[in-house]
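One chain comes next, on its own, written out as structure tokens in the form predicted alone.
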Amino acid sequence: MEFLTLPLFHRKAVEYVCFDDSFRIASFSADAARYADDRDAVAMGGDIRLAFPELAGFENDMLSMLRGSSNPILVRNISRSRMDDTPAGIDLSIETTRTGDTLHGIVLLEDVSERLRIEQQLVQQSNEAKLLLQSITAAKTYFERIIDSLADALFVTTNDGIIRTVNRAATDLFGYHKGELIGRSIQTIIGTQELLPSDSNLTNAELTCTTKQGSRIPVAFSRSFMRHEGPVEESIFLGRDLRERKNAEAEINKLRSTNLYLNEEIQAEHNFEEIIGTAPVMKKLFRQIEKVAATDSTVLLEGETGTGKELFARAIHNLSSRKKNVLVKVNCAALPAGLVESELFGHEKGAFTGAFARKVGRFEFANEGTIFLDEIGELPLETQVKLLRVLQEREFERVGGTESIRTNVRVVAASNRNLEEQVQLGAFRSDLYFRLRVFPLRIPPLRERRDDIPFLADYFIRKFSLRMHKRIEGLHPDTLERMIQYDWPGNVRELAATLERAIILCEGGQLHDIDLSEFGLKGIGRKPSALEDVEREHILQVLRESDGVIEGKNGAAIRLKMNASTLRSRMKKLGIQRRGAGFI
């Protein structure tokens, strides 16, 4: 029940009870009674509170109203039950009405269950959509946790593809708030119109996308479509995120690689597997090789061919602090041109025909290791290029690739050419060369340390006489002494040829009376018979103690008092040939 005060204003009531200043009912219309609370207590003279006791109370405002000094008074929703028990609502108002010059207070009753009815459906049915709303909201939320548990990114899109709702997978990995993303096209994301429009038949692709802070992340998406009748009307877009696969696929390639590295260096056999060396020039080297092999500086091994320049590079690596880390090497000149710099640096996915998958390169591989790079030389000019990037930057790219890839890498690398004269030739570059030539080695030829061979060639006597299972005691006198007397312009690796060569045509147990001839050493302890080889020996000579330089102050031509074109006439005429950082 509800009490209201309105201003008087005029309106159809349907029944009526008058009363005067005594609370006593004067008049009332038929139906009247029907209303009241005590149905016998309508009528003349009987109180009106007695019938109507939601008036009690209110016996003041009345009199006032009587008197008229006080507003209409309405009470609204008054249950009663009507004659045959059913419930009925009133509305009750109270005003005033003149007879003549007396004025009485009247009480208007209008029934309003119909309003009731109509207005408890209405509560009815707000509950109905306050329960329905909740259970929608809860529903939404349920919805809203399903999709946020999910691991991969989700987009929702109009078929136009502008971004509907996200999941919390999708704003943590791309760094965006869900309102900065909510009504902007996909391709802020995916970068591409490729998964656009909804009628493209490819609903799968791996991506390079772009955070907002913008970070480069590989992404595999997958679409699929939500058809409600008729054509497609949204997207629902999934991504995951690639970069752990990838860095396992890495990982993966890069044990792949060591593996297949490790086995090749199982594998392969070394020239020999100890530097064997006593003379002064290799007491010095190797007092040179304790020094820079503490240091990270880049080492460049000068010397002939079958000189051992690898055995070397390794020396320098075990005695330095990477020693624990791998020491990867790499033949320059055995390298296909097309294929050089994916050897070096790696390749991506479809970076060219062939590369059908991501390969780790070879400086990649060494990281925190030593990568010895041999015949150096050998190396293109656009491959010189990148390679100075990363002894200066310490960072390079794959081949295909847009990301630079950090290294801590110590370089050594070794050439049989003289790498000053190819600079000269422009035949390798300048800035390349000062930058390896950081620390020179030169690794002297064998006839340099001619006190060395026989220490050499009772190692490959034992050596090979263990592999081939025979009993070789070692070498004639005079055979040695013709070995010693040889220039060896094939140097360690030539010593180690012929002497194998020797054990297999060996049928007794010392090496004696060789033909050396037949192992292209003719000339082995023979004197020169002519002028011209006098000649020719003494150039060679000159030459070899000048480091193969012709002109100049300390140049060979100036020792033999000769002009430098007559020498170089002079050395074509003998047949004197420059051969790795010699001549022959």
Contents of the next structure:
Amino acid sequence: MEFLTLPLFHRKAVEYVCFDDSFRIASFSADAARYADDRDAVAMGGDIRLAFPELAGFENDMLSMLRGSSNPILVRNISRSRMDDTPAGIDLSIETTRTGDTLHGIVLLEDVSERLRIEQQLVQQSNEAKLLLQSITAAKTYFERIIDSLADALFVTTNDGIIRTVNRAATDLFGYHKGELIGRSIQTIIGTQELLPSDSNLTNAELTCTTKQGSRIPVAFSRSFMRHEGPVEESIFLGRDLRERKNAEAEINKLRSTNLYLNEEIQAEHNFEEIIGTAPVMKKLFRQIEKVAATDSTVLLEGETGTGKELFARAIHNLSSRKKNVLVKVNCAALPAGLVESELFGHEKGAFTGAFARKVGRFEFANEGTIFLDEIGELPLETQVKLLRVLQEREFERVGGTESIRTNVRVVAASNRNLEEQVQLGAFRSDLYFRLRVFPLRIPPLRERRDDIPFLADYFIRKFSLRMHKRIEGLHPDTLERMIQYDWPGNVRELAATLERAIILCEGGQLHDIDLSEFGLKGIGRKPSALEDVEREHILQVLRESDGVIEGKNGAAIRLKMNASTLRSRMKKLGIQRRGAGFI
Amino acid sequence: MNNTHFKKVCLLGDFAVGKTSLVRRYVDAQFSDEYLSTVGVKISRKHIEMTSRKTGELLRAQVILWDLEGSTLLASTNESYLKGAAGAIVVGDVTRQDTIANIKTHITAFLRINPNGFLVVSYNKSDLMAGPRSFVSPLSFEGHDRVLDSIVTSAKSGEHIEHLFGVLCRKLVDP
Ligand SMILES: Nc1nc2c(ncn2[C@@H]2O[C@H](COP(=O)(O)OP(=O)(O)OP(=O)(O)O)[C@@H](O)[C@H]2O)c(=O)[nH]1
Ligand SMILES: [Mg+2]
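Form predicted together with its partner chain structure, per the form predicted alone context:
Next comes the full complex, and the chain you just saw is listed first.
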């Protein structure tokens, strides 16, 4: 507050107190005591600082003033907490006065109560106004901070989309300065896509927005309305940067698929821990597998259900240089027809209804590794073309995509159907069949290696009893004999399941009285009578000798002295089927 | 009474931070929610006694408190308010960020007039602070050897008022 001279108020008489160089009061004017904090000190000629405490601290100045080497000091607007009838406001000045040769210290006291009262009112008003302004500013800053702390980009626009304000996330995300955005249309940001009519509510709409630098970014926009008194209405647009989420989605997608495949791998692991084979056919098979594993050649595994084709696929993978990479299993029969292609080759976002994000297919995922296509015979014809292309050119496109993706995948296919027959029926492309048959491996059914049954049984009994914490002492010799004789249409899988069930039911001791037909395939799996058994074996033997030919002069029918059609119906009755070049 | 020690101590800070209230709490043990702006300076005195930590003798002093007007700080005409002060209490209002930010300015102004003075900082109105009663200053006073302490206070509740004045007075009277 500047010094106020208000002529309205007449100057009160100035009182004085004189002091010496030991700060003792020497003399004072008649009314001076009224200004003192300690009136007795004045009357008794005491320390002037007791009478006027505001002089404390000025000792050095007072002394040098007495030596004539210092300027007067003015202290304006003094009030005291202890007032009594002291004037409410005092101006105090420390000066010197000369009597002859001597300089005396003098304190001049002036009653400025009226002026102080006016000044106080002005200051009070001014301060209160400032406080109010400060609290408004503080509130504004507070809300601006909140808005600027939002992770989402915020735009406040007029009804027709003219931007009125934006937050920091908005300027950061779109690369504009605040000033560049205010006054522009929101369309600058979100393009001419969906916006307006003004009453349309936008909720998490995925828009492709353009930044100042021209890059296109996915942003989820929501719009809400801010209603004011009267007709004015404003819109709030909140935009969330989707780039990170998109990346995360892709990542999760990949992880999910890894997880999925891993689960399948784990399950596979539990099918049969190892291949047990002592029969000569098996030993021969093992040698073949060792040889083919070392190459990158495509392998076709043919064998009845339950023969453990997957185990052989795994063996091929593990014996190959791709061992350190992933083995991806695809059961072609388990995939819904409509999704096979996208599962195998992936798809781009929007390739079909429900394709919300890009998906990496299993071929892409299996890159540098091995892909095991189980039940390849179930693959739809359209997908077969694509698969053929992968085998020939080692590249493919995602569903809905145009970009060719190169892949380095070793294919191991398996089928329990007679693929050749499928080809003849027109259900399987012959070109694909020959591509796959580069290295065909036939996994023999269990009944062709009955010598392995005791070993397999022993293996599974140990495995399951350990898992179930049961003491099983093995098979009763009679039971084992029956098992060896049994044909096992479900092959090793059936053997394993039969023993698992038996061990669950068994209290301990030896296993016997096992129901062998429980898991067999209907029709094929029925237990043949001893006579039929002999007949069947005989027919099969003759068929082998005649190289699988039924009719003609070297055919099996003539050797068996039977009519060809009679032989066929007999074979059907006995469950003899053509399998590859031979019969089973 | 002859050898009475006088110590001039100023209260500095933006307006309405609670300078008057702190003095009133310290001197009269009273508080009022009403705001009456101080114009110029309001003088209070407090007689203090303490035992010397070095000699064990009883030390007496008159502390003259200069409760200054909050809005006049930088006017050169007010140099006389600060002149000859041995110490100062610089006050900020924890509910008003600006007043905290200005603490440094007040300290500088005071030390310009009294380079050998000592200061304490009061973060006042702690009763209005939500949550735990700790106040992290945005200013770093470390290494500022003239500032003896920074104390969270409340003239309203009386929190840390004795400590605030005590730290400074001890330094001035029993250095
Ligand atoms: N809640 C609360 N209010 C306080 C406290 N200290 C002061 N106040 C209030 O804050 C307002 C200002 O207090 P004053 O002591 O007059 O502030 P000042 O610093 O002397 O203000 P000026 O003289 O204008 O510079 C008053 O309404 C006080 O009641 C406190 O510790 N807590
Ligand atoms: Mg005040």
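Small disclaimer: the values here were computed from a predicted structure and weren't measured. Positions refer to the first chain, counted from 1. Superpose the two forms; the largest set of C-alphas matching within 1.5 Å is the rigid core.
When two forms of a protein are overlaid on their rigid core, residues whose CA moves 2 Å or more are considered shifted, and F434 is not one of them between the two forms. The Cα position of N408 differs by less than 2 Å between the two forms after fitting on the rigid core. For V492, the Cα coordinates differ by under 2 angstroms between the two forms after the core has been superposed.
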